[in-house]
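In the form predicted on its own, a lone chain appears below as structure tokens.
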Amino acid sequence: MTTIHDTGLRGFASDNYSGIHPEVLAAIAAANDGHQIAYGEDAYSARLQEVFAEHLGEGIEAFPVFNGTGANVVGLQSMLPRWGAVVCADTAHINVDEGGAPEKVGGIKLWTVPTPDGKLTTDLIDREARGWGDEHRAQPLVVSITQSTELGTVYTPEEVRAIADHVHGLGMRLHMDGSRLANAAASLDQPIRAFTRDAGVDVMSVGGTKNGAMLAEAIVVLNPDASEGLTYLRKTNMQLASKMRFVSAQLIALYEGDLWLRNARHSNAMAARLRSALDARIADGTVSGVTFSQDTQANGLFLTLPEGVADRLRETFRFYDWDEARREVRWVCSFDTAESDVDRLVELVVAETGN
């Protein structure tokens, strides 16, 4: 097959738009020779358990899956009885961007809470963490937080610990959607364990696809008492890979060394470069009518643009509207975003909004 797409096309729409990191692609090829037992009884899936234990400590168990939606839905199912519900931010991926899969596939009621920055607090959780024993109300038994959040913000280890202690005190469990876990670790300059297992998270998803993998995510059980049935739930939810060695090999390539962190640091750095350049031009008046709506703590930026500017910028770089009524857009940097991409976008913004 010959290449049929424009390899020069660049964008800021999503870190899912990027290709596969060469080291991950090489890992898939390295795992390809010969036969291995299917459905996870392979050498690579066994090694993956060791790799995640090196990050998170002994006694954890990892379940590779195809995608983030599967990781979240199946992981949450394992934490809940049929009558259970999940408290989450109204911007959470499980609420906004998974096509109703938690409800339709998982049978999970979501109790959503509005947040200004995508982050839950104990007070916000308490808005919906109530009604236990009321047979007319789905029982809130899990809180799900996202790290980094859908609005590009990051929980500190102390914030996660405060939530975990509060949730556990209520008899609930804590789930973390870690689709961009690596970006949070790079932002905090902390090991993954510091804001997950050591901070009281019970079950989490670990991302790969947004950080250089082809299709590779994992559910990781940090507290065995908080999850059951994943061996069966993964299969019944169509997330059990027959040739699992190729999913596991991708995650090994990322997490065995520091590729996961190198990639995340780069995408965060490109977001910081973009934010800094525009902040400087807003301050000196070179750019007008542009306002950032969230802190830039990971690899995502949120900002409002003057009328019509977004559509003209999209003639060069694709990106999404976040809140069309407010003219708020989202830009996301990837492991392969180049400084020249960032500088070109800044030039275009200046050209469109400068006085």
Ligand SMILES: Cc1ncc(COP(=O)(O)O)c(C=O)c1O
Second form
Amino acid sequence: MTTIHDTGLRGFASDNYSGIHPEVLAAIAAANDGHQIAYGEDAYSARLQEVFAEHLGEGIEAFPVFNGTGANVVGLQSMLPRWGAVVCADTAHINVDEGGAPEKVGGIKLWTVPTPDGKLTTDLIDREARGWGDEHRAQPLVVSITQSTELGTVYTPEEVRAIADHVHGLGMRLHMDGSRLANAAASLDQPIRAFTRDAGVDVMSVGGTKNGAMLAEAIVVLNPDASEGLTYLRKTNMQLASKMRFVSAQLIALYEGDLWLRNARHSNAMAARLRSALDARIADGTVSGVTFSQDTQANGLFLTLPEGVADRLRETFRFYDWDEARREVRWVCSFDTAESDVDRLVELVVAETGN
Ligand SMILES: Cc1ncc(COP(=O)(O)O)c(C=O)c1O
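Now show me the form predicted together with the named molecule, since the one above was the form predicted on its own.
Once more the chain from above appears, this time first in line as the rest of the complex follows.
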């Protein structure tokens, strides 16, 4: 097969638009020869348990899956009885971007809470964490937070710990959607363990795909008392890979050494470069009508643009509207975003909005 896409095409639409990191691609090739037992009894899936235990300590269990929606829906199901519900931010991926899979596939009611920045707090959780024993109310038994959030913000370890203590005090469990966990670790400059297991998270989804892998995510159980039946639920939910060695090999390539951190540091740094370049031009008046709507703490930027500007920028770089009514857009940097991509986007914004 010959290459059939334009390899010069680049953009800021999503960290899913990039390809596979060469070291991950090499890991897939390295795992390719000979036969291995299917459905997870292979040498790579065994090694992956050790790799995650090196990050998170003994007693954890990792379940490789194909995608982040699957990781969230299967992980949450394992934390809840049939009557259980999940409290989450209204911007949570499980609420707005999973096609209703938590409800339709998982049978899980979501109790959603508006937040200013994608982050739950104990007060916000309390708006929906109520009504236990009322048979008319789906029982809130899990809180799900996203790290880094869908709005590009990051919880500190102390914030996660405060939520975990509160949630556990209410007899609930804490789930983390860690699709961009690496970006959060890079932003905080903390080991993954500091804001997950050590901060009281019970079950989490660990991302791979957005950070250089292809079809590779994992559910990681940090507290075995908070999750039941994952072995069966993963299969029932169609997330059990027969050739699991190739999913596991990708996650090993990322998490065994420091590739996860290098990639995340790079995508965060590109977002910071974009933010500081535009902040400087907003301050000196060479850019006008552009307002950032969220802090830039990881690899995503949220901003409002003057009428018509987004569409003209999209003639060069693809990206998504976030809130069309407010003319808010989202830009996401990837592990392979180049400084030249960032600088070109800044030039275009200056050309479109400058006086
Ligand atoms: C916060 C968050 N969680 C999970 C996912 C994973 O979703 P997918 O099922 O597309 O891999 C995404 C992807 O956009 C996401 O942004």
